[in-house]
Amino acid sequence: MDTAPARIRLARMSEKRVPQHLIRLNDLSPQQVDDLLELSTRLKRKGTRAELAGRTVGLLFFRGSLRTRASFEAAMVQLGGNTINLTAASDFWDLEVREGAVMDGRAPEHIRDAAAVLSSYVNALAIRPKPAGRSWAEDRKDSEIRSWADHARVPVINMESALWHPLQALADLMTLRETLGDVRGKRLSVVWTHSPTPATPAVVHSLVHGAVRAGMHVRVAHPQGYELDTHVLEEVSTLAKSSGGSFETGLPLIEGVRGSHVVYARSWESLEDYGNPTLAASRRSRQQGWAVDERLMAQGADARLMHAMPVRRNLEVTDEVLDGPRSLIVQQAENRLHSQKALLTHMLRG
């Protein structure tokens, strides 16, 4: 009996696959973004079966979270399917990152061994690594996540990193849609606001490289000193050339918002001062002014209001106009759940 077939179907099977992660927006083609807010849409407007039923994601949060863990696990259920959720600060030890360490620092176990095992146990690994925060240089290279995807057997999904917060730009791009009809040409703000504990970049990055690839009108609005990330700005302003979008930063706060239809209101480190808390605060302390109110918005054209929150309230914008109908914010939240779906969806249905 000729056995061979039987042997190529076997040595198919044992073929190391390799998942699609989800490390940064860019991993998805525009076609497929395009898919994805058009079915997250219909999930949002039809409801949601289960099509995920008998499949597990693993959430590892290695620092805080609200919207993205409570919109992970809902989606998942109401997807018909599980999640097993791990906290770094109660649930597990220090993990090893660095290839070829001999480890005898605080880590007792490698994220290559890691990752291995939970590969066995869940079809997914949605993370949230937490930056060292001493310098941009290294924290940008996004080490953590993509040591994760390097080992992981199953898609590896960002749950913001310093660099890239992919799942919050779907959910922007889908609330941007539902706001403006066709984004090709519409004019986005992004304002930079006072905060005492501003985050990383990762949500501005993941957003202008989003809508500028839709074609958006895009300028960004900040101090001096709150630049971008330099290679994340070259990236945006190259895709500008070949969208029919177009990229402007360091803008003042009036002229960044004056004619914009939707404003989005955001408080970022100063990557000159990264790893210097005490040089941070300083340079801080000298921004007065740098929030939205309705005099601001009354700039645009129209304005509607977009922040991703946590948004600290009559410091970073007001309360009249979070709480009027300018504000979008509760929608965008919610499209936290319908995009995530359909993320979920494409990833692991087939």
Ligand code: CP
Contents of the next structure:
Amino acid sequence: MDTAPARIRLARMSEKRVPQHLIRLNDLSPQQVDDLLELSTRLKRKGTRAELAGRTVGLLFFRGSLRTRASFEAAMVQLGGNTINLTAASDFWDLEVREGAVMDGRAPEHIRDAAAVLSSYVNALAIRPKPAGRSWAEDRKDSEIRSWADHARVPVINMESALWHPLQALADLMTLRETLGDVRGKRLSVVWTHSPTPATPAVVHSLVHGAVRAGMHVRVAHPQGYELDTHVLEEVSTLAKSSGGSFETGLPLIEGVRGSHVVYARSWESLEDYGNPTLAASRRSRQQGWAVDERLMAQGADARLMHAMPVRRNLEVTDEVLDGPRSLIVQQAENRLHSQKALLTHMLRG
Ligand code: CP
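Please could you give me the other form, the form predicted together with the named molecule, since above is the form predicted on its own?
Expanding to the full complex; the earlier chain stays at the top.
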């Protein structure tokens, strides 16, 4: 007689649940980002309880990290959970990403199998893939992290792919809020800086996306040839029309910083020369003036400095600015811990 509700319940229990992944900031709604930032602030102020006791996150690093690895481990420990760390270079082997490939190359295992197996050991997988570095058209697809997300039965968290770094963006938005209060209508300048070891534009992509979505006026200053990814630029420009923010790119150095509340320094590779180290080095060598010092900071409106780090002192930014009262870099790095605790609590509790 009353068997129908039980049958419905059973049917629901047997449904395959699709885990919520975080590949890019857009995987979270604006409301979810707001809620996470509020929780991050509460956790920073009041400390944490062991809300994730018995939970484990697998961390897979296919390239190096200082802040992401340490803050992720600290976050899980402080929440009462655990991490399993796997460093690709020493702990396992190349993984195949191509579907249907005849695996007669270097990789003895497919991501499909690794993801299925690891999903039965851990409650989430956090991954920092290594872009191949041969073609931006290929690397921008973020095939590795997307393959993990396709095949894992637990949430997958992107710890910086070629295209996106959502964890850095959460900490950046938290730092912007702490510094500016309501960020809507405030001015953020992103400044390309000279470095012999530039990263992909992942940090900047996630930052400008999050900041424009939050209603900020964002300007990007960079030399010719350092344009951000075309599709990301289109997305951000469209977003600006509905968010009340604005977005300008390709500005010269001083003009890009004038009147800013926050200057965000970052070095990224030329996507035009991507995969060609000789051309890339030659182009970089012509951009020596692109650095942040007190004179540049003075162009802002009592501007503060942010940088995701690692930062090359006295090449990208002078000691005077990094160690002076305008610098937010340590606070920004600390906020990786608090914002990741909020995210992990949101993703893994109950
Ligand atoms: N900002 C950042 O992701 O730092 P790491 O590369 O040290 O993790």
